[in-house]
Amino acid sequence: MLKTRTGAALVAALAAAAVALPAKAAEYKVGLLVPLSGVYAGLGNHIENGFNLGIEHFGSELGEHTITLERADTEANPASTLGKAKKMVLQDKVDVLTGIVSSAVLGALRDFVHQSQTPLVVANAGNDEATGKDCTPYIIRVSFSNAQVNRPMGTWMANKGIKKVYLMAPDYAAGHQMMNTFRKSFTEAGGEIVGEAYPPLQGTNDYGPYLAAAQAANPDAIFTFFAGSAAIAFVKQYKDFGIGKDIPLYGSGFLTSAAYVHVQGEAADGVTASLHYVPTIDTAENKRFQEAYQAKHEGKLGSEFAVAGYDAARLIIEAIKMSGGDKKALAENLRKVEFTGPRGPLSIDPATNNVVQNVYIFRNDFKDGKVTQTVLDTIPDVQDPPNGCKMM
């Protein structure tokens, strides 16, 4: 049962059901971080769609333990993200933190979570050095990290007999980790790169210049990584310019999310790329996750960004049933869950706290006015190295 309160927070009440009585009910308290404005808004709205729904799916499981729920706007801002987590830690004695869709915001509050011993269960964020060499007990990633969605596609193009790429994406972090692990991937399998070029994060809406010089190098390929409106509008002039007919475009997965992939329409077409969910998945899992998310949202595809939410609710459930009203022991139990969700079979690496997930490789392809989503390989069980991380 779902109950809302007044005020800013949403407050959610999940009420006993139908399980054996629990040695000791208790009722805990989690702080949802989103932004609901600003650039990342819409990813932020996806992100909480999905976790309501996890709740909905999972939540009468708790037995008589109680969820309650507060919600803070990050607005993409670290500072202002940092002082709405303190809030709802020290103040609000919120017992789990979740959400996170910047990189820099996470970067912002680690240090606070890791100090304060509260667990933070990160549905998107994907800066490597979150789960490498900044890691903590107490962050937990649910989503990915920005190397476990791009390495396996660098092996995958070169064992397609595709040897020279050019590589493109935004100027800032995760833009360059996302290229220089594909690229470390890819050279190793034989491949070259032929040239590379980093526009701007914000104020660019001409990729004309960059498309331009990446047509001159002569590449077999073009693989980058863009995301929400810069992806629309980059992929819109890819195919505008006609580059596609003689180099054909891969990326990281981002580029072609379901979140705006009906946005891109035809210019997405042909499209290849790699990520930890597709809304195509044949499992009976994902069936019942997509056919619940859009009976409640206008018919509307569940993204990557809602089935990171939706499976951020089913951890933080699992942990505290595995907790049995024992707050101290639900941060370690958060890194003992694993189940099988919407994106596949789910674990959490316990050398670094990364999710252990499938990775996706597919097409778009357009036909009869909409896109659609095929799957041409799944890659199982994708691990991150620790890459510096001493779990303490």
Given for the second form:
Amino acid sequence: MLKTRTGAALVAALAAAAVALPAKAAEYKVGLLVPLSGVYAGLGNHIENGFNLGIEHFGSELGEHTITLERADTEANPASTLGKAKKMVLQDKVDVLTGIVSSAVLGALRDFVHQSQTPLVVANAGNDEATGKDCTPYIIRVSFSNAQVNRPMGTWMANKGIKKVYLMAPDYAAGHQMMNTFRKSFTEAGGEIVGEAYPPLQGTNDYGPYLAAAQAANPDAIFTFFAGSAAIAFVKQYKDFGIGKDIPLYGSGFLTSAAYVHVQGEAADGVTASLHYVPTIDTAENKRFQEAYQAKHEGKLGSEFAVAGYDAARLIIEAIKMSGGDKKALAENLRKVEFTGPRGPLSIDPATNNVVQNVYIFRNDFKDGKVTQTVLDTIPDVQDPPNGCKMM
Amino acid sequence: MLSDGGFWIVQILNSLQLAMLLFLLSVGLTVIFGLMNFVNLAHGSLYAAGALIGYSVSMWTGSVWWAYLLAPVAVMALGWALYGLVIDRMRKAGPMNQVLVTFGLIFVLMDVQRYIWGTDQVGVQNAPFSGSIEILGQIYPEYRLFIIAVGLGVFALLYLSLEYTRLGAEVRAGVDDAETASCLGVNVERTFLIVFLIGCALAGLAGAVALPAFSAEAGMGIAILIPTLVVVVVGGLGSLTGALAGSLLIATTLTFGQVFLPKFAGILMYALLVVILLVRPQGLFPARS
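The structure above corresponds to the form predicted alone; please provide the structure of the form predicted together with its partner chain.
Let's see the whole complex now, leading with the same chain.
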């Protein structure tokens, strides 16, 4: 009798210990899904570099909890990424997914993430639907939305007295979303769109024909979104055709991203753009990030993509700290994190799970053989309307 | 816009400039194709290699002129290596295997480029002819005129060598009827290798010449491959004149399509391809008539 009671007590104590143990020191697995090959490999690299630096800077704050990383190459391929995400969740048992450059890949993961209740911290993909009508409590975006980075620019340009604008962007979802948001805020503030063109996304990077047509429409300014090699070609050709002398170039900040503005060089001089991050932000957080990033990567500037990776790592770490080892609480806590990072104050909008952040309007200045970015205006705490998001 | 003479001149020059770039790429491809029935889908990767090597050379020497000179030579060497390792063995393997193997080569070469040059875009600042000139009130970049001049110069050089040199005669004979040429003492194998290497060098030259205007990155060869293949098919396999005509036609279609039918610019090229294949399945200027 006594023996069995002792035995029962021992079992109970063991069970209690077994339950209590993960609350003390939990092992978290993070699945990093970024393209390391294909057209988006460059962005994937920046995000991964930023993510690793974030772990290095903030990982020590985790105390006895640990983070291990699983990584997979998404190749910007929706179908194969879904397969890799399923393997990570079902077989490797990751607690949180992060990364995702392409909006199409994000769209493909949405239902799986929602149904498996695995939180996904998005570090790039900006499609408006992901935090609009397709939103879910399990998708938390720490990068930007296409609407968010362009909406303030429409109002700002109209307020500067620019009346007639010509729009140009590549013919795919992000290009149209960015132009539509700009058009809405610009016309609401009294501006007029005098023409628009949507060159194909793939093929030649020759914008000469489009530029001549845009010039012929005689606008006060051109507003564009291009990224990567298309952005380099576009900005260079804008200068070569001498259009900038009469018609200034404005754009979504990806046009002159820190990732390649040095390649555009003198051609970027005077281009004005809006984005959620500029390398010249003068804060201690940004300085710490840029110095560490440049020290590790041959003096290359940390881009907005690297910052998104860096902040994704920090967001996950902060949420783990808040959860105190309770893995079930992680998804809920990821939405509650707030901190001030390289780009300034950052929080997650509970209505959409999209990031709330400053948008910077900046001008590129070419001086002494280098392009520096001068912040002209800061629009604080830019937040998207729910756009049909019902969080369930 | 339409009544503005300057606008038309600018768009015609834009067409010409794109045509010359496509010509440099397609002429090698088409002659290799025509001479030996060999399909080298990795030709676009050689263009990318030309741009990336050109970038390294101009960083190293401080002058883009060296890139125009050395990039074609380096790409020719790369082509020689590919020939020895892969292409020579695939010669008799039939078109399907050639397509598959050279398609695989695209990815191998892209990864090699990514390993060497990284995934970021690279470019040069100190290119020659970086100013612009005024034509009928429209500003036009001088560099594009330079691209046009390079393309026309290469065409003239190729035309003269095909018409007036022994190698040219061997190539023409080889394209026309390889067996008979071989019986008449033409070393078709050697001729093919030389033509192949010249094609590689021209792809490398196209990359180096495009670098200052468009920047470079690993994988840039894939996007250019499709218009290049369309040019080869439209122009007619194995024909120098066809390559030039096809380039002009496709470039004009792309350029003016972008201006007047921007929504359909992407498919106009394919529509043209279909029409030409229906009317003249052998292309505009086929080498074998």
